[in-house]
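Next comes just one chain, in structure tokens: the form predicted on its own.
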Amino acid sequence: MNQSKKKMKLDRRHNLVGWAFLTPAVILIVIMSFIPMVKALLLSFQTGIGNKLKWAGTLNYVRMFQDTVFMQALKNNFVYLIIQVPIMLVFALVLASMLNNKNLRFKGLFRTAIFLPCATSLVSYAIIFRSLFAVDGFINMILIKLGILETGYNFLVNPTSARIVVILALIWRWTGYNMVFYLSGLQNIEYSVYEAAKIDGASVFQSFWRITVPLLKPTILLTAIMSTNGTLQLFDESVNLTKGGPANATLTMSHYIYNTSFKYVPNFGYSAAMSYLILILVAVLAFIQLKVGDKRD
């Protein structure tokens, strides 16, 4: 009886110690995250500035779907999502499979080189891509020397080519980031499984499709959700690489929210409403991906 009481006291003490460590973090999260989220939700139903805020109901949410600029930004985000995310994840998975080969030399060097882009500053890499694809930039210089172009082409003036530049920049920046997740998952797969498949006559593609992809399914699902979340909140590339142009062809929702908050006449209620639409989109797409991708019973 005494031993059980001592055990209960010890468990209670452990719980108290655990909560003592968690409490400061919980308080900070509530103050810095949850309270601003609730205030932003209330703000999304109001119009006006400062002390002149007044309740507007769903006016801001209705306005979003009548705002041609916002609808263009929404369309741009989904163009990036549909094109860039699958290409990036496939590249990351293929590179991870190649770099997981135990017979490959200089694996550390290759892994570092591919991962380095995601360690660079978002602003810096956007400016670098802007200079690369300028009329007198490196890409035009190469194309002219190869005889493909006679004069420099302004990639950032044409809507289609501007979107392609943004997509290329995103793939370059984030492929290595996702590759690290796949490499981590591949480390947990016994190499003997691949050797057994090779003995049975499986090709490299069959091993990749029948072994790597199924065993990495939870990691692929995780990276797909994170990439979807990041793409819907895309900001730096739109601001620093293309400035949302030409004619809002590359403008993203986050960029437009920034403009309506700080660049144009401030409309924080409308900006809050657009922010909550992004939250809803992220939550819905994540739910769909979980339902489609996670087949565990």
Contents of the next structure:
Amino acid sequence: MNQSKKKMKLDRRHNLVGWAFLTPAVILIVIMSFIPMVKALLLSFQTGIGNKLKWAGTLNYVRMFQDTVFMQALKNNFVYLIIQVPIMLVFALVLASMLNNKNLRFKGLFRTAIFLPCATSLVSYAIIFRSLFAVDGFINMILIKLGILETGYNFLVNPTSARIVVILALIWRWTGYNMVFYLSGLQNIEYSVYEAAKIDGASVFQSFWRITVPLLKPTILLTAIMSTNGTLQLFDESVNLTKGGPANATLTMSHYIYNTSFKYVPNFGYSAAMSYLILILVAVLAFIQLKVGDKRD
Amino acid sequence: MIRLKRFLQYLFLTIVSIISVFPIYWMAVSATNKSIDVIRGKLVFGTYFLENWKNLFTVSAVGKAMLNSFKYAIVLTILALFVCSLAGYGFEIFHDKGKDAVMSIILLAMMVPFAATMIPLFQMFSKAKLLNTTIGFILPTISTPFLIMLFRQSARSFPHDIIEAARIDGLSEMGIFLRMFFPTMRSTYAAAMTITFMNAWNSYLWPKVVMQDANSITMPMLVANLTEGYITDYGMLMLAVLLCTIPTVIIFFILQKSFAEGITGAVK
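Since the one above is the form predicted on its own, can you give the form predicted in complex with the partner chain too?
Everything in the complex follows now, all chains and molecules, and the chain you saw is the first one.
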């Protein structure tokens, strides 16, 4: 009787200690994420310059879909999402399954080299790529030397080539990052499964599609959601690699939102409404991916 | 046939590795060359490093930016590691229905795009006079769902016997956390440190919003500003990029192994 009372008291004490341990982190997340989220929602129904705001109903949301620049930015984000993310993920998966080969030599060297781009900051690599692809940049020099071009081609002035440069840069920066997730996932798969498949006469492609892809599904889902999330929020590359140009052909939504809140005459209400569209897109796409990911079981 | 296949595999991996490393190599080489040599495509280290260095320090406040970036990143990393590991430990070791529910709500914050909280945060911070301060820089990212999750996951492998034994020995709960959990979870802390330091050092959008004063400029902002001019001095620019990259590359090489281990723990 006495003992169990004592135990209950101790349990309650532990329970309280537990709450005390997580309180600072939880309070910070509430103040720095959830409250601003609610505030942004309220802001999105207001309009005005700077801090002088008045209620405007759904005006901002209507305006957003008539704003050709924002629609262009939305389209750009989706171009990156649809083209870049699948290429990068497949590429990362192929590289990971190659590096998972036990008999491969120089494994560590390859892995470090391919992962190295992740150590550069987003601003840095954007500027490196901007310089490499400049009219007087390294890529043009090589193309001229090889006789493919006669004079320097301005990659960042043509909408299509500017987008291709952004996509190449994104693939360069993020493939190794995703590869590390796949390599970690592959460590959970018994290597003997592959050896057994090989003895049964399965080709490399067969074991890739029949063993690697299905068993890595949770990790693939994780990376797909992370990449979608990241792509919809692209900012540094748009600002520093192409400056959103030419004629907004590479401008991303976050870049435009930054401009409408801090570069042009600040319109916080309108910016908040546009940022809510990103939030909704992120949530909806994650939901779809989770549903599709579950279905294939 | 098999030999050809193997050869092609090595060839492919070598080409991918070269493409991965080349832009970084080019940046490092260019930092030691004159702008005109960079344009001509010089690919070996030159002797213009000191000139570039002098130019960079004359036209920009690079020393100040380096100091600021180190200050913000170090303070943020220490605080984030403490706050998030404490929470992750709390969520796992003392878990019950209530705490599990709170955890799943917190995970939702992971999906919130920064653009959606940026404007209210800016308004809050300017009202609280936190613009251009270290606190202003670090406050939004001290506590992140990702780090909490990472530490919660690693606390799962922390043996309960140790906790019980320590309790019998009369160690306080905080004492157990600091003296038992902290030393045993070194690889998780290393992974968390790598991620947090890199994110802090590299962050750009939030500093651009909250650090508007020239005195509180960070390295990525300084590098970005250098491209604003009409004519680009590539040697000098690449030196700035190099200085902005060296700290994260060093951290990356020191902690690469434990980073992979920590991620493995999180993926499981």
